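The chain that follows stands alone, in the form predicted in complex with its partner chain, written as structure tokens.
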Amino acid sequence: MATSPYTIHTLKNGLLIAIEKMPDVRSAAAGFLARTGARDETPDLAGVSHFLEHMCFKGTGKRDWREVAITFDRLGSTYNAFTSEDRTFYFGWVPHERINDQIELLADMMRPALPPDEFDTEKKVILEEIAMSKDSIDHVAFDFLLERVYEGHSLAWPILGYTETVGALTRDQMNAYMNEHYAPDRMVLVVAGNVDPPRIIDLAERLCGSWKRSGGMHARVAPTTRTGSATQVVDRFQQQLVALTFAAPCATDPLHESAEAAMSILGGSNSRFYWNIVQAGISPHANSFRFDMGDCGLTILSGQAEPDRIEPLLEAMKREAAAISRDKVSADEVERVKNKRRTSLAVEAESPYHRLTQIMDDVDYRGAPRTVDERLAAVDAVTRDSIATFFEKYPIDREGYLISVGPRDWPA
């Protein structure tokens, strides 16, 4: 029986520890991830999650933040950090023998202290970001979204905040949001690479354990997903933006694979979509794509054009979502698919730094993370009829919600 690469440790404070043990690879990938994100956010303090992540470059109790910015770029790290609707993780990816040293510096940000004055010109910079944001038709279109189709909900406002928002934050508010969200209780630290597990558990125990825990992890409310049409009009962009939202299976449901599947069906790369809609010369950007969560997750069908012609896009897309719905996909599409992801897997098993991201996912997610096998025994398991169980569940050719951005006031 072939040994498992994985080593999972929990500290006495709750901090879990997921390693995945590469002899193969030269170098190490490590990341902090806390399980928080603008979900968690109440509406006045909106954007904090990410701001926290940007303070978290900015100095900590023993390094100020050119410290911590030489100390990550002295390792040679390939090094970022990224806020979602429900999780912050920061990440680095170094030569193999440096790894205890990009752990330490990971750990220590993990404890930021939040320099007034830095907080002040992070904010600035913040502000920047969020202009920037509203340059990019899919970002607006994005946040547009998520805003309708979750109404009511946290995961209705946007990732960045609000400018007043962000300009109205506090420090203390962003204290007090840390002091809460950033236990270890509800930390994971993830490794991957050429490492040897009993030592990264050691230096683990001595950064991280004396962290004080909480009350583990906050109960979070599934949304509802909304059904209707709303429109807005941005008079600078050239381009109309259409999106058909739909409800879908979480990260975690027994369908998660074959709601991949059928996306890549319908509008990945050599997909219906990319044939009947980019080759048929009505739009160069039309695709389906999945965006789910532990709790939640939606089917999205989105494709860009002119403004005067929208409409035979959306007329298009609507006749494939149709179409998929109506007839089983066939067998040569699933197979295809299948190919594709066994490949991408192998990709993804030579590189640590690909192998931390996924590995945060399924611990997060599921609990524990799961073996390339284990991954493709799932991606084996869709078959014809359980895309087709997917598209009875969870269906695709009637209302959702149908978001359009653009300079057109277009459908009134």
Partner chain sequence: MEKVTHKTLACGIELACAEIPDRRIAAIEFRLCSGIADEPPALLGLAHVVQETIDLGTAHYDGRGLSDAFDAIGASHTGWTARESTGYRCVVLPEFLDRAIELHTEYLCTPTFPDDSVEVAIELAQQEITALQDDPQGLCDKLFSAQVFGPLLGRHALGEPETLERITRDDVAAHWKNHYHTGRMIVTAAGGFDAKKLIDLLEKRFAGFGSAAPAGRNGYRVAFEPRQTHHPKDLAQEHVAIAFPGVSVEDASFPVQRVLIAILSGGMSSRLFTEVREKQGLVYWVAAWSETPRGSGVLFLGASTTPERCDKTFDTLLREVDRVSEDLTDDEVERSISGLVAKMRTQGDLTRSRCSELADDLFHHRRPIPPEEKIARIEAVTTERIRQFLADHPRDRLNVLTLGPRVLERAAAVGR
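Right, the form predicted in complex with its partner chain is done; let's see the coordinates for the form predicted on its own.
Shown next is a single chain and nothing more.
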């Protein structure tokens, strides 16, 4: 029987550790997942998760912000962090002999000092980021879409928050949020690469074992996907963006991989949207994609055009949605998107950097990591029939939620 490459361990304070040993590589990657994001914020704290992500780089009890940045460089680390609707992840990728130092730095950052002067400075940075986001029609439209489709739910507010909420946020409020949501029993340490798992666990115990647990995960309520239509008039944009949104499988649904394939066929590269809408001269940009989490998902059909060309664009999008829902996709279409997915997984399998985020995703949503072979098997299981089942269960040829953003007040 083959030995599992994974080691899963939980410290007494609840910190979950997930390790994949990759003995044939020369690097290693590590990351801390905080299981919190925009959907876990109260309305008055909208944006605090993203703001806190920035502050974790701005100084700890051991290092000021300069030393945090310089230490990453000393390690030769490829590093970053991101905040989404339901998670925040901090990670770094280094030569394997430096992985202990990388984990130590990241663990230190998970207990930021939130220096008052840096808090005030970074607040200005965040407010500028919010202002800049309003110059992107894609950004404005996506925030507007979630605001309407998930109206009344915490998923309705943007990751960046609002000028009013971020502007009013205090350091004490952020500190209270951090103490609750960055507790070890709400976090995961993920490590992938050429590492010794027992030594990683011992290191984590020394670095994180004294962290105080919170007592449990924050309860989340799955949203209801609304139907209807809404318009946001924005005169500064030259084009109009329209999007049709429908309920879709969540990240753990058995139809997840079939849904991904379906969206690639409909609106990915060399897709039906590309050949029948973009290449037909109806719109310069048209695509379809999925937005999903552990308990909900959306299918989004989107396109841009001159304001007076929106009607034929929407008609074309609906026509393609009806056609792919009515008739099975071709065997050639299925094989092409599966081959692209196989290549992507094969490349990612060789990189601790990519495996890190895959393991994080699986542990967070599925409770356990999947091997690359298991991921490939899910791709291989996609067929014309499974895609047809996806469209039967999650139809896109009927009323969804239509949004329109741009200079034209349409539909009025």
